[in-house]
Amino acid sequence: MNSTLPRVRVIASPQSWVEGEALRQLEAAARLPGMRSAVGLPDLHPGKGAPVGAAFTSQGVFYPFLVGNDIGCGMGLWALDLPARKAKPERWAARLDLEGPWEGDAEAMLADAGVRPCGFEASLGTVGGGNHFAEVQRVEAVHDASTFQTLKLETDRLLLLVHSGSRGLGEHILRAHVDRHGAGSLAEESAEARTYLARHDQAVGWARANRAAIAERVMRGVSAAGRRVLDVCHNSVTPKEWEGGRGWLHRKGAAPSDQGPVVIPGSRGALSYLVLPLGDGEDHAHSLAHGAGRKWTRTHARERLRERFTPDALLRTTFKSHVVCEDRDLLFEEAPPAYKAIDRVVGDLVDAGLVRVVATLAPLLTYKTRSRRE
């Protein structure tokens, strides 16, 4: 087990706001037995016991509570065959409905992700709550034409970005661990570790299938076909080798920098950034920001924004895009002012030499939730 002091790094410029509680959580996690490093990304913010927007490495042991309950949560990007000039976001907003069980072949979708049914398939193809979404986007600008072309993207075609995870499955797995071990670690060679990792990998695959099912539902709703460009997970624990050793890499709200291009979304009223990771990844735990990161708590957002906006005002954005969110509290909790500025978050990654911007993507339609219909 590592006996040296763990290294703590926060990748954020002086212009970026990082809450003190998030820093405290990062440092507390770094002091856990077996920890090797703790890295806070520019979207770092407080979580439930551990920070979000952070990556950690350890040796000999790993910590499921650092991954959290939405194991496998991530972002998937699809290139649609729909020309931007044919976008009908107002019409789509009126009719698109992703609530209720998906009517597709769940077993086949899961098999494509390398996993088997596990009893949570009634939630497959549903977005979930919190900061999850499905968003139809247009290309705003291309900054790296070579990489853009390598990904076989076209400036006049729409894109679909899906952010969702393993729904109730991840919560079930974490609860089983916490009931026995609390926030404690698992020794890497133990039977408990093998059991958790098998369940963890099931949830990661399930979440990938969930994003694919959501994408299929959206594409059917907007009368389009599409091709998956990328799919990356930002909540996981995986084995990792580094110079002079090996151990475990935990990501909690941290996109991978070792799996090719990723999309870093802003709030629903901001651009998303398609970026290409740079460097060897060693000094930032092979991880990047996964989004803008919350600036205000959900309670604070509700209280402040109800004084400034009507619900109807939040159903359109400064990009004139449409928002589907029939949960009144969630509408205010997820409003753009509740999040950090995505251009500053990505700017910090660029300034640190961690990414190159490939393209910016603007929202046309953001789907959060419908009221559950009888």
Second form
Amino acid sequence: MNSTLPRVRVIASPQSWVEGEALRQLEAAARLPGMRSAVGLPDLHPGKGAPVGAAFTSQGVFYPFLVGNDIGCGMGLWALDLPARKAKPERWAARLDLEGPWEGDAEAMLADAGVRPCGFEASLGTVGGGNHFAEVQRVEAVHDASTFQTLKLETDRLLLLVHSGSRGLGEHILRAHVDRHGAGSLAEESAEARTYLARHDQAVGWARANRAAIAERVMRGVSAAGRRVLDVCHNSVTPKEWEGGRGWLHRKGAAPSDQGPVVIPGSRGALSYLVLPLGDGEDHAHSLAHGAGRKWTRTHARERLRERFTPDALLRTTFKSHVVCEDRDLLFEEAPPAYKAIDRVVGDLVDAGLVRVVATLAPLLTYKTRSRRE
DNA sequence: ATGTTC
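Okay, that's the form predicted alone, but what's the structure of the form predicted in complex with the DNA?
Now the full complex is given, and it begins with the chain already shown.
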């Protein structure tokens, strides 16, 4: 049996503010039966039950609730054929519309990702709420020219970063699971585990296809063609082998460090970092920060920022980029001051020897939603 | 996070 205590590690410098509640959640998760390690990344913050910005390994069992409802959520990066000098962010902000069903062939896109029809086809190509977005970016600076070149990127071409997940599908899968089995563990060889994992894998494929459909929509809207540079999932549970054993790797808002370069976005008013993972080590559960991490709760952000900013002021950023967000509450909840400083988060990963910065990317247009909500 | 609320 697993008689050793699970290892808990938090990768964050003292300058990276981590809330006490997030640490308590991390330690509570580490004490679950079968847990082997718990790693908090520098974007660690409290979540609903389990912390966000964390990765966990377990043996013999795994925990669907640690993955959460947005199974398959992640980041995709596309290189556009559009030169930076042809950027028209103001015009795009006025016209781009990603609401309603995608005009493309949803079933074909899903089939390409190995996903069977599941009743959520009408949501494919939609960004969703919360921290999801599609953002057109320009290359701000290149720090590792060799890797930049290996990825066939060019400094004067625009990029598109898409952060979205499995929309209603992942929610449906988690809910169906919790309704029947509660928030407990699943034994890895059980029928219940197999059922959950099959559905989980469908949601991971669905989310990947969703990011591709969103990218198609944006590219059509800005009259560009593009190529997918990378696509990584930061909410998942997968089998993992390590020296002397095997088990399960849960990622909850944690980017993979074992699948090549990833983008770690800041807030919409900050740089995003294209980074190359250096260690693929067990000591950080093969994972990296997935973003800047929330500093203020949504409620706190709304209350505090409504006093300081008019909605119109939040439609532009310090980068002079444009924001499409017609949902008033969401506009405040996702405002840049609600997030930690991305340079410190990435700096912590660099200092821990986990990544090298390849390039920084600056926002031109961040699309959240055109749907109005009171 | 969520056809966006039990």
